[in-house]
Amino acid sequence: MGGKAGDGINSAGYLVAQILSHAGYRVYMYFDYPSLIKGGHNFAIVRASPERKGAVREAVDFVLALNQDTLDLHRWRIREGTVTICDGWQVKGGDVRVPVPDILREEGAPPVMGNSCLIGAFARAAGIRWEILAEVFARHVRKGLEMNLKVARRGYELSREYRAIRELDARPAPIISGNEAIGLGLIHGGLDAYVAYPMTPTSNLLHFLAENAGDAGITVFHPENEIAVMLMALGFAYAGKRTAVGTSGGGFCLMTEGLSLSGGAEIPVVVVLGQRPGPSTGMPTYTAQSDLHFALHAGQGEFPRLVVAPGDPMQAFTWSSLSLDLAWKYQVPAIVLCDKTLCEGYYSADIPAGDVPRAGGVKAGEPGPGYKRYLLTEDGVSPLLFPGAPGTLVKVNSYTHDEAGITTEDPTVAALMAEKRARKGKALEAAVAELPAVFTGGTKDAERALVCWGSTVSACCEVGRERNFRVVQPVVLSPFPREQFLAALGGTGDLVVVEENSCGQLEMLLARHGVRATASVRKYDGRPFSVDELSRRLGEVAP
């Protein structure tokens, strides 16, 4: 589905997926737009199967058009069979034709409605039932329900059947976001407090953690900068709130001092980076895998950090959740690296939250006069305490300090802090190893394999289920699971590592780990791959 920006071409494509759905399907929706308020071209791609899908495919059954532009630039797309259902004030050519600003003037309806118009005789075209359409929209539709079920009866009559998709068997499953995925694991794993300033593509996850605030019993805060985001999460970190911050790599790059702080005070927090093309503003509403060394290495000196980069809405969740209880039990700051791909597409999803490991609990210290912040241990963690300890002070420093937080430049004192946190990065490893930090999908038993990272993961096990690959995903990246990697990798021989960069930041880390790829498939022009594309460009690699 096509029109400008203002046309609400996102919340249309999600009403046309949430009918998909309750017709028993499950559905993946991408959705394309510029940096613009108003104009430009804006699209939603909707895809729906009995199965579950997060990639799409290049050509479409049908086409709803609100101008030109939509079948003009998609035209590509059109195969034979492909219905095309038009505002025929606006596209010329078509299958069905709706005359929407007729349909609108008559029933006194604003232009933003135009787009039920459209679904409404998509609906009849798909030949779904304008009862499905009608609960559909009681449900989803908050504004003008009347009239936009007016509207949409309108477009549904001047219709009839082209193309009919046939009623499954299945209850509808819940649909959202990847950033309401990673906003539920974040309140699963016990979030206190989210703190953001919006940036493109984790703006949604500050509005809907902003909406669920009072029932998740969390605090929300959207300060003046990056800078203030990130130094007030670590306050709020300091006195025991386990707490969260979302950007992109701008953002980030303002958080780095302040995660620098986190490494050396050993104050946890998790970071929610969503990937867009860079250098600098780059394309802000299109996706890129192009910060992951940016987040393995962020920030002045050595500190144990946790980074992971989950694919799907039960990833995120689960990683999400299980970030918070990592960085708290080990004091480590935490990276959830996302990219717009996953953070705005929205996915049927169900999220079993008992399935959801758990990290363990937070070492806590004795309140008491000899409390040690920094207390020298076998495993590198301190116990824990917050301000507020009975008779208790709990110190807090970004300076080398010793066991009690008291600065020095001592260098014997200044090497064993080192290696306490040298130490506290073994148990933070040894900790990934015990959880599922890897996933397998594709052909589970083929010889030869894709690994991919983030949300390519999708359409990699799509791929590779058609062209007999399997597909190893390392969803956690920093500690490396590398003996859960090697043993996901065993029985194999090629080895094609499919990322969306220009450098190839998987493959090198993964040859510091000492494995190497036979070949690589890279994207780096804003756009994911399509089920087709990875298809062809693997073709030519790895035939």
Given for the second form:
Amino acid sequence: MGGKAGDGINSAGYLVAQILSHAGYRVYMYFDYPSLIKGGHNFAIVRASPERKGAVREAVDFVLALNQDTLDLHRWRIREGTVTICDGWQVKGGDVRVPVPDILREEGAPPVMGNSCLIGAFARAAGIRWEILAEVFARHVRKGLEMNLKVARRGYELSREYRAIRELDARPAPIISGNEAIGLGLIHGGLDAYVAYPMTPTSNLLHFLAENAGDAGITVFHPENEIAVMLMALGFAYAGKRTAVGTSGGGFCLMTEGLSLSGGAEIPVVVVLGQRPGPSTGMPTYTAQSDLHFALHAGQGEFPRLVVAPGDPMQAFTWSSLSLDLAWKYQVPAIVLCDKTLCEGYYSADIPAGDVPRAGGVKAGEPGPGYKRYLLTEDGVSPLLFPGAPGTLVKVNSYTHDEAGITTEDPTVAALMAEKRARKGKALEAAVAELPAVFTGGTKDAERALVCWGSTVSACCEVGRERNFRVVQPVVLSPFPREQFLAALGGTGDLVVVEENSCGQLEMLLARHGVRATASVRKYDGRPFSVDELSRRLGEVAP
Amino acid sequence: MTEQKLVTPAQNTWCPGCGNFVIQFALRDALRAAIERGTDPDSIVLVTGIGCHAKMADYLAVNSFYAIHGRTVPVATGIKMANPDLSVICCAGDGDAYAEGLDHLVFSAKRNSDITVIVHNNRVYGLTTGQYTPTSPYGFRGRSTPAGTVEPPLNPLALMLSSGATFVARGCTRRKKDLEGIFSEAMEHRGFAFVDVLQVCATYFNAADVYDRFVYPLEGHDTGDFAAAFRKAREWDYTSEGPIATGIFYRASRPTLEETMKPVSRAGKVPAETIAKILEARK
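I would like to compare: after the form predicted on its own, may I see the structure of the form predicted together with its partner chain?
Below: every chain and molecule of the assembly, starting with the one above.
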């Protein structure tokens, strides 16, 4: 479905996805838009399948065109049997021509309802019962339901059945974005506060949590910039509140001083880092996987950190929850590294709320004058207390400090504190080893492997099944789950690394752990791999 | 609470004659007075930045967050939002508050966060060995500006008044007793309290003479009169020699950030129920 920015293509795509979901399918929606408010070309591709998918194919079965661009720019997606449904006033040609402006005028409906006319026409063309459309509209149209139904009905009536989609009996699963999955995961992990400055692709996480702050009992705040975001979050955490922040690479640049403070002062925080292409502003509304090494190394000095890169909403939910738990248990910063494809993609998601593992309780301190915020312990984790504890001083410090949190430059204490942080890193590594930190998919017994990270896992799994590749995706990237990763690779020879950057950042990380790739497939044009493109590109390097 | 308990045994490393001693003792005495008035000593949190002033976190035996350069205010805001029962005080340097962290200061005044910000304004970078700051006098010869600064100083009081601060004061380390009174009033204030403390730097910018000659206490000034406060704030331009008023310039009452935000709590909320409800709406 396509039109101009301002035509409501994202919402319309979501409605189409819901209609297909209510017809018994699992759906995935990719939304493509340039960085402008009105005009330009926006389009959404909705894919429906009996099984879950997380990537699109190049060819489409139906085109819903609100403008000429939608036909012209996507002509290459149209194959034998594709049905084109157009606004007859805006678009030349097309199988179903809907006189959108006439309908809107006759019904007295505003221009933004034009897409409902097309959705109605699509439902009929796809042989979908009117009742399904009506139910989806009733559940998901926020404003002007009756009017939307009226204009959709007009579209439905003037269309006819071209290509019937068989109704399945599966019950509809929730359709959520990756951002929403992350937000729900954070809520599951016991989030108290979320602080963020708007930046694509995680702005919608800010919006989502702000909207649900009352129900979830969380504080959501948008301060003056990302520097304040990070420091406020550390203030919240010092006072005992589980806090997350969200941003993209540019904002994360500003947060790195605070990230290092989190590492040095041992104050937990979760950073949701949604990648988009750089360097610098790059392409704000497009996708990339080019901040892996930035996430792994951001901040001055040495300190342990958790970096996870979920690839789909189920992983996003699980690992956002675990990130909060692990950050608090080990008093470290945690980064949920995602990307525009995951953050702003919509997926049928079977959220595993009941089965998400918990990392276990936080080691609590004993209040009293003997309390030491940085007590040296065997596993490097000091018991936690917060200001307000009776008769207790809670002193945290960005400077090198002693066990009580008082500044020191004493060489012995400095070394002890560095070793304490390193022991904590080891403890975190051991905790990660007990969790499902590496995902295996594709053709699981195949003797060659596709290794990927983040959102490309969906396209990789589909191609892996078609072309006989095992897919191995480390979900945790720091501390790297080496043993699990090697076990997942067991029995494979050729190893192709797939990633959406130009330098091969995962490939470099693997090399550091003694794993050599035999080939690589990289994409760095801001667009995610389609299944077809990945399959073609893979065929070139590993036929 | 004895004096012993408000000061840690940490070794003090300020230069002899440093204005920080005066600020430390004035703050200690103001804290003691607050505790006598009923403030729970366990609820006091001190946030500092980086620089000589920041060592206050080591020296005062209160909860503390020794932060980084320029970032006291957002940390303090986060702490106060997280737990409005805490009494949160920031000690910041002039480089800290007026250069690196200026945006935070302006926004904190704008949002009327219920914190007290004390700026140790010695008008020079001390710990980095003598460069100019945003409030150094025009033409100040520092190590980075050997020919003199080419920009006039900021007027922090005028800036804070324009930003919406509900308590604006100035003190001076040459007048310890007055300073203690100003700190007490600032801590008592409900909302964003700002105190610019003219501080001598014994090593790089000892303006003791100037302060001794020109500093005078505000008397008969109406602290509720914004225009009068602004006029008084602009009386001295941080460069010329002339009268330098100290005391409370302005005081107003406005809902605080924490009141406006209505602090939320997860108490009684079941995450699984929230999640299930949201997911149901997405079907």
